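Quick heads-up: it's one chain on its own, the form predicted alone, in C-alpha cells.
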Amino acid sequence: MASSLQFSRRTFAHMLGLGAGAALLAPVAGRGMEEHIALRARGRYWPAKLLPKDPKNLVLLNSNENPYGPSPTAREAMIEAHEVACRYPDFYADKLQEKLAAFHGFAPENVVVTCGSTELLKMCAAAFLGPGKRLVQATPTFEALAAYARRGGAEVVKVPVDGDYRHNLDALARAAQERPGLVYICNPNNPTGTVVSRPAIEKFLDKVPRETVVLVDEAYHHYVEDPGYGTLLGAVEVGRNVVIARTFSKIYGMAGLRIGYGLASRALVKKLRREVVFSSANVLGCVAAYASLEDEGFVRQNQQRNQDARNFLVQSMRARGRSVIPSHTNFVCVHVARPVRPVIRAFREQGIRVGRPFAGLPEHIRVSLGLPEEMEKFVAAFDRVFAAATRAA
C-alpha cells in the first residue's frame, strides 16, 4: 500500500507548505554524516551511549527495541525538521494521520495519532472504562492498560493464558459477558511472544456482547511469521467494535520518539480523539514516522536482522539445555528454572540488563533482541553466570 515515492527534502518543504522552504533547509540537509559525527565528538550532541538510566556501555536487552534505531531516511527527514521544531506539531500530526490512512487503506477518520501506543491505551481506558464497566485481559500480558482501567474506577479481571502461553480466548469470552466495557489482546503478547491466528480472534469477536470493544494491541505484527497470524484491520474495514493499536516505536527503531497511533471506525475514533492530550505528538517523530512507512526495504532488513538474532538465541539456549517460550516478536523468554529475581541481578552484575519479572512466568527471563555482538555478550554472561549459580549450590 506505501507510496514508492522517497521522502525528500523537496517532499519535506511541500508537506510543510513552505514553497521556498527547501533552501531554508538547505543548510541543515546539507551537512555530511561526517560533520554530525564531529559535533558529537565535540559535545555538541548529547551522547547516546549516556543515558540517564544506565552506566554507560551496559547492554540494554529489557525494553525490547530495535537496537538498529531509525531508518536513514528517517534520520534525514529529522535533521531537516529541526528547522520547524519551534512550532506546535498538530500540522504535522494531522499530515501524518492522512499518511497512514493512505497506508492503510482507510480515512483519515479512521486513524487516530499518539504518544507511543501507550496514550492510545489510556484513551481506551478513559473512552470505554469506568466504574461499573469491566476491562478484561490475560496474564500475563503488557500492564499499562490495567494500570490506567484502575485509576479510572474500572474492575480488572485477569485470565491466564493457557498451557502454551497463549490468550485464552474462550475463557477471555466467559469473563466479558459480565459488565461489558472492554476487552484487551495483546497479539502477538508481551512478554510471552506467542500469538492467536485471526480466525480464533474472529471468532472470539462473535462471542463478547455487541457493546464490548475489544483493543488489539499489534505493536510487534511485523515480526511474525507465522502464516496464522493476520491483523485485524478487515474487522475495522467492516465496522466491528474494534480498535487496533500500532506504534513505531518496534521495527522502525523510534521508541524515543514516542509516536503511535490506533485503526478504528469513525464512531471509536470521534469517542477515542475526545481523549487525546492536545499536542501530544512531536515534530520529529512525525516526520521520521512519515519518512518511514515509505522505507520498505528497512522494515524488510530490520526483519531479517530480528530473525537471525533470535534463531541465535533459540539455538544457544536450547543447546544449553534451556526451553524457551516460542517467540514471534523481538524478544524471547527463557525457561531458567529457578526464581527470576537473582537470575535479572546476576546478570546486571555481568553487565546485562534484561526484562523485569512477570506475574505467571516466575521462572522466566524475558531477553530482548539486540546487536549480534550483544547477543554473543547476553550468551556468554548466560555460561558464567550459571557456572556461578551451579558452584554456589
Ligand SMILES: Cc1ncc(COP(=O)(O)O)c(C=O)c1O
Contents of the next structure:
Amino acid sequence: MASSLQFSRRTFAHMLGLGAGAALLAPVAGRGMEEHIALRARGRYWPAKLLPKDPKNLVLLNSNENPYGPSPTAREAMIEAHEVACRYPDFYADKLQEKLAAFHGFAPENVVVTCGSTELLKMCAAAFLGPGKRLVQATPTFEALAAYARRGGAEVVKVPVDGDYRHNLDALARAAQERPGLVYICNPNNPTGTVVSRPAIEKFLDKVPRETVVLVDEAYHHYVEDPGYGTLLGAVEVGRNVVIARTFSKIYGMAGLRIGYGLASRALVKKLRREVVFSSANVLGCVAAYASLEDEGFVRQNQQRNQDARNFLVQSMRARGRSVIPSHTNFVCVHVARPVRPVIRAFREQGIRVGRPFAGLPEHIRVSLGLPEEMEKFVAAFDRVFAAATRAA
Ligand SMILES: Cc1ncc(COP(=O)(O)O)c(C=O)c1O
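Having seen the form predicted alone, can you show the form predicted in complex with the named molecule?
Starting with the chain above, the whole complex follows.
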C-alpha cells in the first residue's frame, strides 16, 4: 500500500507539473475522517442509502462493467484529488489529453477527452450527421449513437450481422454510398462479442465515399485474443476519415467515473470539439484515468481475470449442451433456445441481472463476466431456471 501511495503521489505531482518529491497535498486520512465514519454509521452517507436493497446478493451481469473497479494507483490518486475537487476539471482534462496523446504516439490535437465514450458518440452524431445525412451501422450493435442520430434528424440504416454474428462489411459499404455521413463499426461488437479483422476494415475504408466518417468503437479492445484483430489507430495516423472511440469504463474498471476519449485527425477533432460539453470530464475521473494508463500490470491482471471468467462460463454452458457466440469481450451471449424475455425475468427472480433483449438475438442472453463467485452463482441459477422450465414444459 505504501509504495502504491507513493507512486500515486508521484503521478499526481507529475500531473500538476511538480517534481516527483514535491510536498504535495495534506493526506486525506485523518482530516475529518472520524466525522465521515460517524455519518456513515448513522446511515447519513447517501451512497449507502441509494444502493439496491440487498447489494451483496444482487449479481449484476447486465452492463458489461468490470467488477474489480479502479486500480489501486487510480484509487490513491482519487483520494489525493479530493483536495482539488472544488476546481473545474479543465487543467486535469488537459493533462490527461497530453498523457493520452503521448501514450498513443499522437499530438494532443488528435485527442478529445469526454464524459465516457458515450459523450463522444453523441458528439459524432452532432458533428457528422443531421437532416439529409445517413448513419450506417450493424444490427445488433451498441445503440446509443443511433438514438442520438435520430434525434438530430439523420436517417439510420441498420445492416444485419452475418451468420457468424459479425459485421457484414460489404453490405455496410453498399449502404454507405447514399447520403454520406457516418458509419459506426463497433469492434469488438456489443452485444455479439465478435470482431472483424483489421485488414477487412482497412479494405472497407477504401469502399466508402471519401466524405464519410467512420467511427470505430474500441471500448472492448483490451479483451480481444484473436490475432487477426487490430486497432484502427494506424488509419488515424495516415489521416483517414476515422474516429476511434475508447473508454476507461471497461478494462480500467471506471464505468461510474465517466471518462472516455476520441482519437482522430486534427481536422476531425476540431469539428468534434465544437460539440463537447464544456468541462464534462470530472477531476476524479481524470486523475484516475491518468494513473491507470501507467498501470500495465493492472490491465494484464484484468485481462487474465476476464479470460478465466469467460473460460469458466463457456465451459459450463457447453457442458450443459448450450452454444455460445465466441466472445472477444467481457460478456458472452448464450443460446437459451427459447424466447429471451421470460428467461431474463427468471434470472432476475434469482437475484441475477443479465443483459436486456437485443434485436436479432431472440434466443440469446448476454451475460457480463463478473467475479468468480458471481459466475458460480450464475451457473447455479442457470440450472435452477432451466430445471424449472423443463418441469413446466
Ligand atoms: C460498445 C460500447 N461503446 C460505448 C459504451 C459506452 O461506454 P462509456 O460511456 O461508459 O464509455 C459502451 C457501454 O457499454 C459500449 O458497450
